[in-house]
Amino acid sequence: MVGFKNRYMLMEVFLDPEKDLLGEGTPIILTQFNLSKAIKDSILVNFGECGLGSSLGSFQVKYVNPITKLCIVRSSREEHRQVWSAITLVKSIGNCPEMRSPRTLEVWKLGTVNYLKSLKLQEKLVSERKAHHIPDTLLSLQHPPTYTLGKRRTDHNLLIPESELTKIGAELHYTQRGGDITFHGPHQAILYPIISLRSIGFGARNYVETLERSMIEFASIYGVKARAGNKCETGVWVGDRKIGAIGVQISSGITSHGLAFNIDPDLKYFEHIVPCGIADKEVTSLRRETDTLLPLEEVIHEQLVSCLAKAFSYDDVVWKEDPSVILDSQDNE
């Protein structure tokens, strides 16, 4: 139950700190102090010092019943999503490990997939995730040369007549995701998360920022200092050059579409659009920005997936190696 009182939000939380005893045979005594410390530690780990600083002004554990395990946590309306996310990601209270259930991400390695086919697959998986028929799922793939437009329909940012697209071997598709026009093609790492934001207490902004963090962490593996975009600039940048794009759709708390990270695509395709609607900015790639010898692209995809799984605090990643299982099942429906 959630209720408002003046400018604060009160959250009722039920905990079971007795489920793990670390072999000591004695459960911890749940107190306001150790619960408050656990939540603050979680905010620091998952949202950094700035996140902790912004929450401290309003965050407070108001009540703890060590018998019923009912806890009441107060937060401001502005920070309640962050606090709630931190609560769901708490791993220990005092001596009690793993307060939450382990979270698993199922990853399908699909290779190169036609864009429309991937779109229909996402729609199917979103419906199944809404119905709790599948766990959080991630599609890891590439597309043939494809331009996509978001729901704002900014056709003016396509700088080439549609009739000319076939001459350069590209397709154009309209979608319901956020964001502007972008390009997908070979030698990009594309990830489409089909995950429940409600289960982790994330809002849209936290979700996009976490996608950005996963790409920034990945770039650092190769010594590339990437950053999140400035105001009105989504995605990930190296200086003023864009290396990773984000465009998402959220329906009833379930995500689709996602991110595209440039490994070594043909950057000439970007000359035919205003990428993401941002003029006078260059597009770059991992190949251009690092002096490190790049491994096989399959390895790079796996590294990016691992960074995303870490950013979203998944405990386990289950790799699905046979794309025909999921793609053929879609064709048969």
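Since the structure is predicted, the reported quantities are computational estimates derived from the model, not experimental observations. Numbering follows the first chain given and starts at 1. Rigid core: the largest C-alpha set superposing within 1.5 Å between the two forms. Compared with the form predicted together with its partner chain:
If you fit the rigid core between the two forms, you'll see the Cα of A38 move by 2 angstroms or more. When the rigid core is held fixed, the Cα atom of S55 travels 2 angstroms or more between the two forms.
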Second form
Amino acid sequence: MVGFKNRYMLMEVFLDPEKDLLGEGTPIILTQFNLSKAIKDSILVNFGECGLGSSLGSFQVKYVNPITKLCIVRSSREEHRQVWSAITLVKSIGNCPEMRSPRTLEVWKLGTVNYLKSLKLQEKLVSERKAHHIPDTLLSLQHPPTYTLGKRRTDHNLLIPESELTKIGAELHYTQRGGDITFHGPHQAILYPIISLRSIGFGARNYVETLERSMIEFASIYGVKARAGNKCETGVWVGDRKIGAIGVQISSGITSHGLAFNIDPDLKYFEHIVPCGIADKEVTSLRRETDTLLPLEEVIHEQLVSCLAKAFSYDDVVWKEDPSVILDSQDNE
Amino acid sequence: MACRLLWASRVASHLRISVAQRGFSSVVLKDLKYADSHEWVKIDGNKATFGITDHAQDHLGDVVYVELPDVGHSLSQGKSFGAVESVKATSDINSPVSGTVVEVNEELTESPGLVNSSPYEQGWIIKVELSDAGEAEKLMDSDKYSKFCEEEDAKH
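Requested next: the structure of the form predicted together with its partner chain (the form predicted alone having been shown above).
Now the complete complex, all chains and molecules, led by this one.
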């Protein structure tokens, strides 16, 4: 009928299920009812009851596809601009806020932590992250002298017998991370990101490349030109000398373990292993590669964390200064 | 990229299916079912074969090690049963359906790269006997899975 003049608008909805307000992990299903309610609420808030009254006449959500999130909305020709602007002001549908909420990284500065303790802590944080109880978290720490092996258990790359390790003051641990044998010790900055790769659509390769980029960016602060490794030589190198190592575990899209950057560790410990299984290549440190005066280690760690946060496009970094909060809560379990 | 598309068209013509050649999309085969953790399942009566998809192997990088479960190991849908290592990262492989392992692909121990070069054929990971055939209904078909991959890739 010519008397009723309408306009049909095609729109796409962007939902952010990571920020489920009910905290139950139930996915929001787009339906005609909840979209219609959301738009009407928006008209009410922005145009008042008069605006809502005049728009309601021909207003209807005609089609909703919950998978592609495409919707078709009808409104009268007179009011279509009002409805259109109200649609663009919709902030949540049902109980799921729309649009990408700012991504926050919570950083815990833990000082020196025993390796096994850090493993248990990471396991706990990974299951909490999987359950959406915590946001993306980063642990910034150091270890006492410790040799670690990855899932492939390449212990042929340990060049001294295990019994000798206590004499040099080191421990040995087997882990489920990727990568070969490596050494961790004082004055080596370690970062363990416990983050959800699925929420940023990253696979293992993108993740590791971004970790490499974070370290390269960090090295450049001190004028050190680092580069990513060649194929099969994941890590960060200055020329032919390795300055940063990576070994990661990804479980249902949540990461654990991470990276280790040599600030000024005792490089003699590396002589007892074939580092990362790559023979004939030296290991180096920031101290060796730069003439710049290095600031306090705490400052250096913060810079490294900031480079990582930037590389992963976090909008916000929250620093947690009290390590006893998460370290001690473990002891009580 | 060109040689991957060429390979994809060869696989497609061999299997007599059509694959959407939209620039950088990965290969998705029509007669398989898919889990949202990027594993594929081929169901044959009460038996099934699994592996990881082309999208998964592309995002993993070159696989250097595959951790296989033992024959007789029991699996539950959504739980991890093994892992692959690539670029110094170990990633869990989750089981798309529940069942018992009847065969594992021993070739992957010697040639883990088969997962990259032939994710749907020689890179199969395990064969299982299903315990609940109805579980396959929860999985995605090839169209849904292609859309799922596109949405994931659009996130960054």
